[in-house]
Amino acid sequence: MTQAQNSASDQSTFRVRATFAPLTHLELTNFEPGRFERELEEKAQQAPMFFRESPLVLSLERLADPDLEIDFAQLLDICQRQGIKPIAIRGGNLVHQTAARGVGLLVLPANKPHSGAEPALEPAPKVEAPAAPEPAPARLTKLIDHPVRSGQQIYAAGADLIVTAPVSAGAELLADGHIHVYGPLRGRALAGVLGNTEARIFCRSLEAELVSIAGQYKISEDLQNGSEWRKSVQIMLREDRLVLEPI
C-alpha cells in the first residue's frame, strides 16, 4: 500500500456537524383517511412547493381526541402520493409513538404545555432599586445586496434578513427573525421559522408565491384577493392569523 493510500485510509469517512433545516409541521386535529387525503391534495395543489423537498413533522399535539387510533402506514401512503415525506411525529401517546417507530418515523418530544396560573406569592420585601440593566445586544442581521434568483434559498439563522434587491419567483427567503425586502418580493418568504410569532415580513411590492410567519401561511391566490397586492406592506401574526397592513 502506498503512502497516499495509507494516509487516505487513516482519514475518517464522515464527520458530524450540527446544522439546522427548517421543519414544516403538519398539525393533525383528526385523521379520517378519505377526508385527510382530499384536504392534503387541495393544499398540495395550492402550494405545490410548500411541502416538497423539505422535512415534514406530523404534530399530534392538537388532536381533538388524544387517544385517536392512527394507521401510520396508511397516513404515510397518503402523504407520499402527494410527494410529501414525513420524517417524524411530535407528541402523541405511547401507542402513537410505538406505531410511528414501527413505520420508520422518528419521535420528537412534545412542546412544553402552557402551565396554569402561577401560585400566589407573598409580597417581596422592599429593596432598593437595582442599577439600570446593561443594554441588550442588538439582533443579528444578514444583509443580501444582490438579486435573489429562482432556485436560490437564503436562510438567516438567529437573525433578521434584509434584501435590498428583487426576489425572483422560485426563490426562497427564511429567517428566524424579521424579513425585509426593499424591492419586489416574488418568491417565498418565511419569517420566524423557529416559531417566533413576533416576527414580521416587510416588502416594497408584495407579489409573493407564499408568505409565512411561525408556520402560518398564505399563498399567492389568497394574497392577490386583497388590496395589498403589489403594494408596500408589512405582514404579521394576530391571534394565529396572518394580517397584512400597508406601510
The other form holds:
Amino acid sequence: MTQAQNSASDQSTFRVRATFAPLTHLELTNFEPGRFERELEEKAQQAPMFFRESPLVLSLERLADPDLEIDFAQLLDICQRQGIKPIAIRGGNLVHQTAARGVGLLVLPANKPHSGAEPALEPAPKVEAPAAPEPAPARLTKLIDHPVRSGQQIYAAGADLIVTAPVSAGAELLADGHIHVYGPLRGRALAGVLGNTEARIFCRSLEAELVSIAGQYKISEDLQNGSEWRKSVQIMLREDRLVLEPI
Amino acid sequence: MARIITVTSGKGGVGKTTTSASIATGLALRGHKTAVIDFDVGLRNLDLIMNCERRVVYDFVNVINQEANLTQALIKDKHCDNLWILPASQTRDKDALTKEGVERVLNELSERVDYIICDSPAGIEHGAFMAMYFADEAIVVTNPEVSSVRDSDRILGILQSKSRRSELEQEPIKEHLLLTRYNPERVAKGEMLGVQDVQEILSIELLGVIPESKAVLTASNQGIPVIHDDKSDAGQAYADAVARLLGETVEQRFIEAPKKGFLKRMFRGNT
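Switch from the form predicted on its own to the form predicted in complex with the partner chain and print that structure.
And the full complex, kicking off with our chain again.
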C-alpha cells in the first residue's frame, strides 16, 4: 500500500480531495448601493476578522423583489472596499446569473427549500418545523451496551462501534470506522478494517490483546511495555505507524 | 412453571456437579420441590455424588426416547424430601439429547417441581449447549485461576447469544457467579486470583464463594452433598448461596483469610 501511494505521488503534482470548508452567506433582501455599503461597513467593523480571508457567497434567494436589477460590478467594488471577497452567487434569476458570470462569480444552485437555510431574515418556525424530521446523513454507529465475551466477535460494517461495557480477553471488535470502548478493553480491537487509515480507537483502559488500524497492529506484549497500559488512550495511524496518545 | 437453573462452567473439574447437588439439595431443604438433571451423558457422576447410582433403572435418554416415562426415571432423594434426580445415561453419547426431547422433558418436569437444576457437562459442545439452551438462570462455576475465568467468560457469551431466551429476544438469562475452591490465604499471597479480580473480569453478580475445603471431597466420596455438612465452611457457603438464589441478602463469608487470633477463631465457628 505504501508503495502504491509513493508511486502515485511521483506521477501527479496534485490530488483531488473532497473537503468541506465553511462558506459565509450574505443574504440580500434588497440592493441599494449607498445603503448596502453603509451597512456592510458597519458589519465589517463589528467583526473585522469574520469576513477577512473567508469566501463569501451572495445569496439572492431572499430578495424581496426576485427580479430586482443588480449591478454586480458595483456590488463587487463595494465589497472589495470592505475587504470582502465574494466568490459566488446562490440562486437568483437568469439575468442575475448571467451578470454574475460576467464579473467572474460562480453560480451555485439555489438551496432546496428545506435545506436548513432560513426562509426569511425573521425566524419562521413554520418552515423550521418540517426541517426537523429530515435526519442529517450521519454515519451509522453500532452501539453495544452489554459485555463482549471471550469468543464473541462484533463487526460494525460501514460504521463506528461504541461499546459501553467491558470487552473480554478473547473477544474481537471490528469496525470500518472508529472504535470506542468505555469498559476495559481486554480483547482485540481492529478499526478501519477496510483500509480507512483515518479510523481511530478510543478506550478508557487499554489492556488489549491486539489493536489494529487499517492493518497496522500492535500486540499486547508491545502495548504492555508502553506507559499507556491500563490508561485512557486514543490510537491512530500516523505515517503508517500506530501512535498511542493519552486522552 | 419451574425456574430452570443451569450449572455450567466451560472448564471441567471446577465443581459443577458438586454445586448442582448442593444447590438442588439446598433448595429442597428450604421446602421447594426440586429436580436435578445430569446432562453429562456418557460420563454420569451426579448419581454418585447423590449416592443413588444403585437405584438407576431408567435415565434421561430413556425419557427423551420415550422408552420410559418421567415417573419411572426420577429417583427420589434419600436424604431429603422434595428432591428428585434424573440421571444421565452411561451407555449413550450426547447426541442422544435432542432439542425437542429435552424441551419435552423440561416442560413435563416443570409441572411437577418449582426448580429444575441442569448439571451441564464441561466444554461448549452439544451436551453443554443442551443444558443451557432452555435456562432461565445460570450459575457459572469458576475457580480462581485464569483459564477457568476465561472459559467462564466464553460460556457467558454463549448464554447471551445462543440460548432460547436470546433467540426469542426475551429477558436475558440471569447470570450468577459462584467462585469455588477459593483459598483466601493463597489469594493474600498472590498465588490465586481474588474475588474482586474475577468479578472485574466477568462483571456479573456474585452468588457466593465456596472455600477450598476437605469437606467437599469427603462429602463426594460418601455420596452426601456437602450442604448437608452444616458444620463445614463449604456446606455453610452453599447454604448462603442458596439463600441468595432465593433473593435473600446474605453477607459474603469465607472471602478473607482467617486472622490468627484465638478470639477470631472462636467467633468464626459461631457465625
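Numbering follows the first chain given and starts at 1. In this text, rigid core is short for the largest set of C-alphas that superpose within 1.5 Å between two forms. Just so you know, these numbers come straight off a predicted model, no measurement behind them.
- Residue displacement note: residue 217 has its CA displaced by under 2 Å between the two forms (rigid core superposed).
- After superposition on the rigid core, the Cα atom of residue 174 is displaced by less than 2 Å between the two forms.
- Core-superposed comparison between the two forms: the C-alpha position of residue 33 differs by no less than 2 Å.
- Summarising the core-aligned comparison between the two forms, the C-alpha atom of residue 72 is found to shift 69.4 Å.
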